[in-house]
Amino acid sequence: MPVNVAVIPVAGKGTRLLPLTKGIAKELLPLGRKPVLQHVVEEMQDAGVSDIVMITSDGKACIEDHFRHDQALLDLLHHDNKHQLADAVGFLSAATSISYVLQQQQDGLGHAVLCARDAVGDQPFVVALGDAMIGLNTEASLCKRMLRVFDDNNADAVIAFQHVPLTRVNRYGVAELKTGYVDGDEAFTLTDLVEKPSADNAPSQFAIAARYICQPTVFDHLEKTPPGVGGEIQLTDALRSVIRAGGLVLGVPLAEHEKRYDVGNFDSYYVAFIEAALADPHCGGAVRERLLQLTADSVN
């Protein structure tokens, strides 16, 4: 069955980015000339996923405003011969629909995904975190590869992974791999998942990278999943339950040219913002020169 639905959780309050996020959703923080969430939606469109379900919360009306069709603005831009800007504003394809589901309380990623059950129904679906994008001004093929692996193997779930230093494994869900994976293989089979392990207890250095594809049966596992790390319902724990029930869960590592960019905290956001500015086709050169000058000045 083709995957036509993407669930994008955007309900978080962005408290690690206060006061920046007091009046704007963290998912609308700019990366280059677009907010990060627009990058995510365009990634879904590029992968052929046309039905977007955003899990939102009170105080996030700015997200709906950004994605609402604004014919008056388009008409004004076309009238002023600003056709390129009109194209940039009208980025949603005619085939793309966006709906919103309110998450009354933030009880973890697993709970956010469970809120989408009625909207998703009995279809397989993508989960794409709304504060993380893959790639900058390059054709990120990760989601397309994941969809192919999911379909070719009739998998219960497919998860994206990035290789991280041992010092950072305690920030992520981490994969335990079935014996036989060779570096460079398109996918590997998971035998377990561990949420935020210590460096000493991490089964690998493959950390979940903000993208999942799931069969709708994952909702049954989520309903039975108790609160885990942080007292929240973790999607990682539900997928671990799928594995233990005999389900086939596969991991797809990021390719060498792919990189995850987050806006979840200031450290990662500053790096993503700078790299996005450097990648700008029109302004990147000037930004690079200025950074080099600032670096040289600080050394001197």
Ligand code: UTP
Given for the second form:
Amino acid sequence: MPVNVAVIPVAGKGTRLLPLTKGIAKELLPLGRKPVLQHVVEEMQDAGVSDIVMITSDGKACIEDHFRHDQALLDLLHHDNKHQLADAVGFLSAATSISYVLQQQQDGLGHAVLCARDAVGDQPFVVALGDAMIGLNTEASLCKRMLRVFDDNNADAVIAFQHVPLTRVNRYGVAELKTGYVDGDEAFTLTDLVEKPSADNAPSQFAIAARYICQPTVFDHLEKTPPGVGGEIQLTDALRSVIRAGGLVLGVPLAEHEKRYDVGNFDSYYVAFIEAALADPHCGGAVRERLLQLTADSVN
Ligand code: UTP
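Starting from the form predicted alone, produce the coordinates for the form predicted in complex with the ligand.
Next comes the full complex, and the chain you just saw is listed first.
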């Protein structure tokens, strides 16, 4: 069954980025010439998704402004022969529709996904976090691979994973997995998910990486999921419940070129911003020179 819907939660408070996020949605922070959320939407379009459901909150109207079709601006740019800029502004394909569902209270990622239940209905869907992109100026085929694995195996859910150093496993949901790969070398079978384990207790070094594909039955599990870490309803807990009920949940590791760029905290945002600036086709060289100069100065 083709997967046509993506749920993109963008309702979070972004408290780790305060005061920056007091008046700016973190999902609109720039990575290169686009906000991170535009990268995510384009990734969904590339994967063949036509309906995007954004879970939003009060105070994030700027997100709807960014994705609203602006014919007057397009006409102006074309009139001034700025056709390339017009293309960059009109990036949404005609086949893509975006709708918005309000999450009244920020009760966690799992709760945000549950808010999409009526909009999604009885069909499988992608969940893509609005504050994380995969790959930078590269052909990131992660979502397409996940969709293939989901379909080939008739899975209940497929989750993306990045291999992280042992020193960082305590920041993520981590996979406990069966040895041996399925579906060629593309995926592994999950036996559990462990939230933020210590390095000593980590069942693996595979950390959840911001992309999921779920059957609609996950909504039933979310309904029954009590608040977990931070008093929030966690999508990870609902997926554990799917595994415990005997569901088939598979993990797809990121390929080497599919690095995850996360703007959710300052250290990862700064690194992502610098890498995006370095990759800019016009300004990257000059940024690189300046950075080399700055780092040489700080060593001397
Ligand atoms: P985070 O886990 O980073 O949560 O969200 P957060 O609340 O935005 O950040 P902090 O911890 O306060 O700094 C990951 C994605 O899920 C969305 C966020 O907008 C972000 O894109 N989210 C999170 C929601 O839509 N609703 C929620 O209740 C929580």
